[in-house]
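In structure tokens, one chain follows: the form predicted alone.
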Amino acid sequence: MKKFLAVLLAVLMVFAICSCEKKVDEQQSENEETENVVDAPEENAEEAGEEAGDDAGEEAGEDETPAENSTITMATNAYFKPYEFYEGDKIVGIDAEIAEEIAKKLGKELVIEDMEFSTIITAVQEGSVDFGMAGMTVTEERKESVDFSSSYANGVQSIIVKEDSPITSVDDLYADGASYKVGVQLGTTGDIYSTDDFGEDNVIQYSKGNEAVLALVGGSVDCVIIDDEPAKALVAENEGLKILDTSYADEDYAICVAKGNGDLLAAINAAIDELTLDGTIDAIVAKYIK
């Protein structure tokens, strides 16, 4: 009987050991399956991350090469008839039309920004605009700040006075003891030249040419020095004024660009040459100056 019980106990122990080993094997199998399930998303995530990275890289690559700018911006002062002035909300005139033709030659759309004349060169220097065009005369002082294109027009600095003015010629301004008050537009060559010739105390600066003329009408200044064509327009708009027969200075108009911007300067010069040769510039000038 004892022998039988010993055998039975041994059989039960073997059965228990086999059952435990089976459970351990099953648990290990389940764990391996779980690890495989967990690993799969990580692999997918890595693949997704690589794809996303590739897509982002492609998009970033596209952004690193922006489309070529399709516009070109001109700074002007739109109170300088007939070179630039307003018709309704649009800036028109000799400079505006020539600039439009230049922009076409460069394959660009022209954008015109109106600002005070005295700020144009600064805007060009800082790069907020591409070029300045406002009946601007080439001077040695300005050439220190910007580069100039070929000349596209000639200008004359004229003197506006009242019809009964004692000033009858430019020589009267230089006469001994003369202390006439001269009105000018700030930053123009009329301002630069007359300040050198007559002194700061005798030169009154205005932000716009028509403001200087209104000062003349009101008696605040004795004469106004300004470019001849704008002078004609201003005299026509204000009774009791005239332009002296003798001019104050002769000069050339050109376009200014930032120093070192040789590619743009060369392109503008090439356009001016073509527009001069085919008669476009002469036709534009003749449209406004009879």
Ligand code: GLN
The other form holds:
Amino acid sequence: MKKFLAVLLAVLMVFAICSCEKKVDEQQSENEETENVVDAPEENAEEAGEEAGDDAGEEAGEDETPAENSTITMATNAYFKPYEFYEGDKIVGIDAEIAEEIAKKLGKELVIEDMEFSTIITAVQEGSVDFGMAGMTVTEERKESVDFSSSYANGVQSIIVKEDSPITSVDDLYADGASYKVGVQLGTTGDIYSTDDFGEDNVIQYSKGNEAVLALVGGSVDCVIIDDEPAKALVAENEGLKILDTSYADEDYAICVAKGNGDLLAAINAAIDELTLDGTIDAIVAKYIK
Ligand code: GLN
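In place of the form predicted alone, output the structure of the form predicted together with this ligand.
Then the entire complex follows, led off by the chain already shown.
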């Protein structure tokens, strides 16, 4: 009897141990399932992002939000044909198209903000936009406020007069006793240089180039000093005007970025180099300047 009880006890103990181990196994596999469930959405999300070729999905893992990351904002003044102007409610032109190509190379969507020309540098400095591109001339003074990319185009300051004007060459503006009223667009190099040359009292500033030209047509100024390509467009749009053969200044156009924004400047310069080498910039310019 004792022997029987001992065997029974032994059998019961083995049984108890086995069932206990089984419980632990079950618990472990339950835990594993829970982990899988937790892992699954991440894996799925990654796969979905990869399948969609979605850069924003990968960037979302970084600290910045996708919205901040996926767009790049350019400040311009869209009354500067053929570099930037409105076609319907869209801003088009040489700068707009080159900027679009640069943004593509940077993997960003381009957003264009239209503002007064004289506020572009401040917007860039404050960081409310990423860069300024507006047929903007590189000057030593501006270089103290912003950094410039390599130049992507040359500009010329031209002089617009009425067809019957006594001003026949740039020299007439400097002649002894000459006192002509010069119309300019506020904050442009035409404004800065002619204020230096002819004095504040002889320079009248307008917020847009076409307003200066309307003043010339109306007789409130004797000439307008403005960049050559916009000058051609404005003369074509208004009767009785001509551009003098002699120009007022030669300049380089470039993109400006906030000082210290070296990464963006390097990326923009690399894009400009590539777009110059592969002929994209020439092709864009040829589309607008015949
Ligand atoms: N090139 C001139 C400047 O930089 C004018 C530019 C403009 O009016 N958009 O001042």
